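What follows is one chain in structure tokens, specifically the form predicted on its own.
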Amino acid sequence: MSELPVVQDPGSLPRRSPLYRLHLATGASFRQVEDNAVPYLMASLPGDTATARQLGLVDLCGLTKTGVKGPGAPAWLQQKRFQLPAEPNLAVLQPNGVLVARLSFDEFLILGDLKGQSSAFFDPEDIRLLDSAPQAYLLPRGDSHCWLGVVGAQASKMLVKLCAIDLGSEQFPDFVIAQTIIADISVIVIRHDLGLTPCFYLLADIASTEYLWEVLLDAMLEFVGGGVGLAALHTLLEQEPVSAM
């Protein structure tokens, strides 16, 4: 199980996600990434594990994310010793269990490992340094963009009925990802399977968050899923090893 601290009152952090009162109201629980609320449980860890082996829908917007972009960020990057993807729209896993993801030729976005653990990608020196770096700079994608998990069996099957995209294990294998419009919104989707259970990962504009969730929740009916906390993905790492590209 995690170690992240307990949330008493998720409004006494610094940062919260947009969707923390109707969390709340729900009953969820809270816990502590750096100076953010993340919802942990909705119910119950077995109730909670059982909804994202089918269909569950998580809040991680309060996990750390950010961007490095232009002409030089590749070379930047790899000079900080992370492995990039050779073409865009792919994603690799780091060791760490940050995931680098590449937009475009000198786009690149980075999301924090679901633990809580690798959340400091640069330290204030490296930030120094990018400021002077040739062509290259940071983009905050902590205060720009959402991040949803779809996770479950189900998790293509709803996702179709969304997007004009197959995202089954086939047309689009883990590590995939996809620039495309879910709800009449644009919206980045990266497939990060949780051992065998497939997981997508949907960053959007901030400002369109409760909406992306609520059309999620209400796709979701038909196939009996529901909102679930970031300790239901932890078991399913413990219980299933990640395996990387």
Given for the second form:
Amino acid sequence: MSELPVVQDPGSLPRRSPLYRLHLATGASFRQVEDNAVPYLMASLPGDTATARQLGLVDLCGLTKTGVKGPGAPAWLQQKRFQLPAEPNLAVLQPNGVLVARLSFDEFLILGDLKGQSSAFFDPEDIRLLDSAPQAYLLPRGDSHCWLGVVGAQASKMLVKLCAIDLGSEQFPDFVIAQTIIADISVIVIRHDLGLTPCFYLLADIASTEYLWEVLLDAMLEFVGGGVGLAALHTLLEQEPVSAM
Amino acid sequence: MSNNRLPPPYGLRLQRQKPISFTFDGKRFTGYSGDTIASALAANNQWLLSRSFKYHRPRGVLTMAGQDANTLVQLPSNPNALADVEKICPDLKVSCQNVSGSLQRDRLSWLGYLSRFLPVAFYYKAFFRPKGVWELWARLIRKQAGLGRIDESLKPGYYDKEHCFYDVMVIGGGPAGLSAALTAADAGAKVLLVDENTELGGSLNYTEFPLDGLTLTVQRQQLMDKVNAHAAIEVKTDAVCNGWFADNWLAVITEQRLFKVRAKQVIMAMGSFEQAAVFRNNDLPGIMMSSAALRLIHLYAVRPGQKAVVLCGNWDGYSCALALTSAGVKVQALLDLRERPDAGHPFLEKVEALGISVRFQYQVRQAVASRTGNHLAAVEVCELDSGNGRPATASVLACDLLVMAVGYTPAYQLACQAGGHLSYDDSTAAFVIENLPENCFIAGSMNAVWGLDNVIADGGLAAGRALKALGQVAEPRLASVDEKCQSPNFAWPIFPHSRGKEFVDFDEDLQVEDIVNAVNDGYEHVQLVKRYSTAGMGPSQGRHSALALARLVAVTRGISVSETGVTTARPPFSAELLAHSAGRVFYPAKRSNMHYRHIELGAQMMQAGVWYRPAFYGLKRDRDRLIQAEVSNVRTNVGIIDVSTLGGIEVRGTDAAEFLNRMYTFGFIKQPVGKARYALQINEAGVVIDDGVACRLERDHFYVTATTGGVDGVARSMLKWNAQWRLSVDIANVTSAYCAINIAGPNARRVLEDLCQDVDIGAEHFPYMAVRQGTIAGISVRLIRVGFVGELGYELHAPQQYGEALWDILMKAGEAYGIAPFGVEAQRLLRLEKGHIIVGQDTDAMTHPLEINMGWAVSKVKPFYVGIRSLQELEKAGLKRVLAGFLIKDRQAPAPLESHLVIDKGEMIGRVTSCHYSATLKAIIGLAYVPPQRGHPGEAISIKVEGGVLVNAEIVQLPFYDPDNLRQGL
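Any chance you could show the form predicted in complex with its partner chain after that form predicted on its own?
Every chain and every other molecule in the complex is listed next, the one we just looked at coming first.
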């Protein structure tokens, strides 16, 4: 079981995913990550996990994420002992489950681990030093982008209805990134398989979260996919551990 | 069932255990599951399907492949359905279209008798004299134009799109396509095989190849089994590849989905279209292609007639005669346009052995209609080359079926869309496709290869070439193609008749004479003939007319067909629904984190670009009153508005101030930390394109706001300019990262006082246009003192996901002061009272700062900013117009709307940009462009409002409200 604390009403926390009302309406249960909440179970764990194996959509907006940008960003991040992808549009999984995605030569997106344990990427002193670091800037990615996960064997088959990129495992293997358009909006797609189960992270303008969620659910209908909670992802991780972890 | 239905094993597509009842023109028919409308009707002896477009001639089955306009029928929700491919379903209601009266007795069929008065392109030469008569004709022509009826009550279905990616895409599931797909997949390629038919097999499903190597059934089954079992081949049937676009992007349409296919290599094996012979009355029901007769027999178990005559110029006619005989059709005669071969031929021997009379060098002179005029009753035949006069050897053969086998045209459309060139080979009397682009190949009869074994080998060859292009080191072993296989095309199956009605183009009722006259009218080039005569412009897009058209133009001009050329093929290959192109309709929308709080408060939401914003709070019927109340609450108390849509851009780096100094018209170098400054952006032409405020948070850190609709453009322009300037700055569009709330009104400070513990918000320490960073209930906020609405106000910018919580905190804290939300409509009125412009509403594509009294926002001392040179020139040229405030004192006067004109002596001298009734000022106020000399306070202007009414207004000094700016500086 997750060590994350249970939260009954995400609306009681100061930080709120754009989707928390939708999840509440469908009877989801939540766990707290920092001052936000993530939908932990949409139905039952076996139900969510079975859905996730085929095609699930999960709201990860409550997990932490940030960004660092600027010509000095690679050096600064390496100083902080982050392993960086060698080139843009690749991601590297850190030993603690944090994912570092390189969006360009000098722009990085950092996604917290799915367990919700890596709440703070940098301590306050780091941030203070960042202000004086040569040409390295923190980006408010925690709030600028939503973070959704499309998981399951049918994930790439569903996504090609909305996206012109070949997301098959041959052309788009684990840890590859595409900065593309999905359903007419800009989306960063990062492949991060959960063991043997394909998983794509979608990061889009946070104000478009509800739109993107609904479009994805609609596209998933023919695959009998649906929303799942974070617990299903934990189960997939535990049952089919990722080799890098 | 009628006796036209053949017993099994005929009827590959039929499920005889599933009878289906449907109606055609109100009459009930029964067919089987798998039947098309046309096959089910034919089984019931209903051969008449439609009336032709121009002369309303009776038309029936021609191709049985959905390639002609003869079978267009009306379905309840779909006009112009092709009856020869549209499957029947229970209780389907089918009706004829383009009919006056009944299908059997069309009242407009007399138009055919007027054909000599309706020559080619007559509509270009008629209807325009005397002057004004066109209006009368237009009504009549409009009534006759078009085919079918649109169901305006139809609810759109669910159509979708999907992207696909393959190494090799094979179009056409006939023998060549099957062979190509297998060869490519065996070599490891990921293959998509697409076929428009229900099943794979193509011509193998209906054509008899008795003289080819393996028996047809074995050959077909072997190929199908291998393809279906191959893991690397994905098969899509009932799927039409409707267009080729650059870089092998192909559109494949299935029932309710458009597949956007990207293929590294494309192999087109789409077969050929059989061509009609051209003779008098060649369009009568009962006259069809030999392939159509074979499809009826083998696919649908329908006997195509009782007594048949075969007209042929190749051995396919013999094959068809054998199939007809096997199906119980009495073949009266086989007319072979060719000379009798010197040596015997197996087909000839077989046919003669069955007692079928074979007449060499014989033609059909004309077809003769039945008593009703709606079906073939006989053909008048004669020796070839006997001229247009009645030949002595003419004879009449009674028949209800005439099959034509005189040649083929390759299915060239997709190949030509890809850049292939269609040329004519005079030696084979056939079109050939050449000059295909890289990564695109053709195979089978489309590649002018004939004979089953040859076609299969050619499919393999095409795949080999595709594999080589994919980088396969070793080409697979391939069978060679027998080059000697004869072309099935007869060079001149055209037999003009002195009384005409020998149709070249069935869609448009074009006769031989029409084409000849078009050339003689001076439209010699085949492209001009097409446009002048409309040949090839009907639903079948020249599939059955292009070859005959080229031949006729060539002969009329006295040149070869190869010199004549052909017309252009463009997508789509076949008719498609707009719904396929549209697919799922996406309406991207953005919502702030507080969106549902507005809904809960009863907001009427409006869309501002892609954002949802509250227009006002309350019922629509109370709109005006509610807006004025919201305004009043801001003016007298305190209001709160969600301004999260406001653009936000972080500009950081040692050159940040210098960068803004160049981007905006004001000076920013000396801007103190903790201060905000109005930022006006103009483009290189000096035109105002955006505005906002630049907040200096740190020495090297600015947070710049921009308009909702303009922020993306502003961020782009910043990146563009700095790509040239190479200043040390980082530019990040953080619009969605921050929510924003404006709390405004004389009590705004009181609301914040208790909430904001770490910022002294007193007037002295937090003056107008100051910026602070602090927290409210633990939420980090950037506080900016702004005065857009003309009152004491604070904009609070906080991380987006805290938006709802921040809203709740402010609303709760404001309860004691009667805080109330206000919407966009009230905000617009508030800023209008204050005389503040909205870029995009009060500016246009020509507006420069001096016109809108923004000279104060333009630095006079900076050496450079974007647009400085143009603005200097504009200043020198003098003002042509100014944006002035106007006031209408007459409370009964109708309020002008945006873009209503300012009129002077009947001439337009300006236009209104904003206008609203202000309860605060108890008058209608607005902004309008007027000539500079008319923009002085006290000038009277007239505004033409709805209904042409002129309303008098007076130019007044801006702002309308609080001219000394005392309130926003409280």
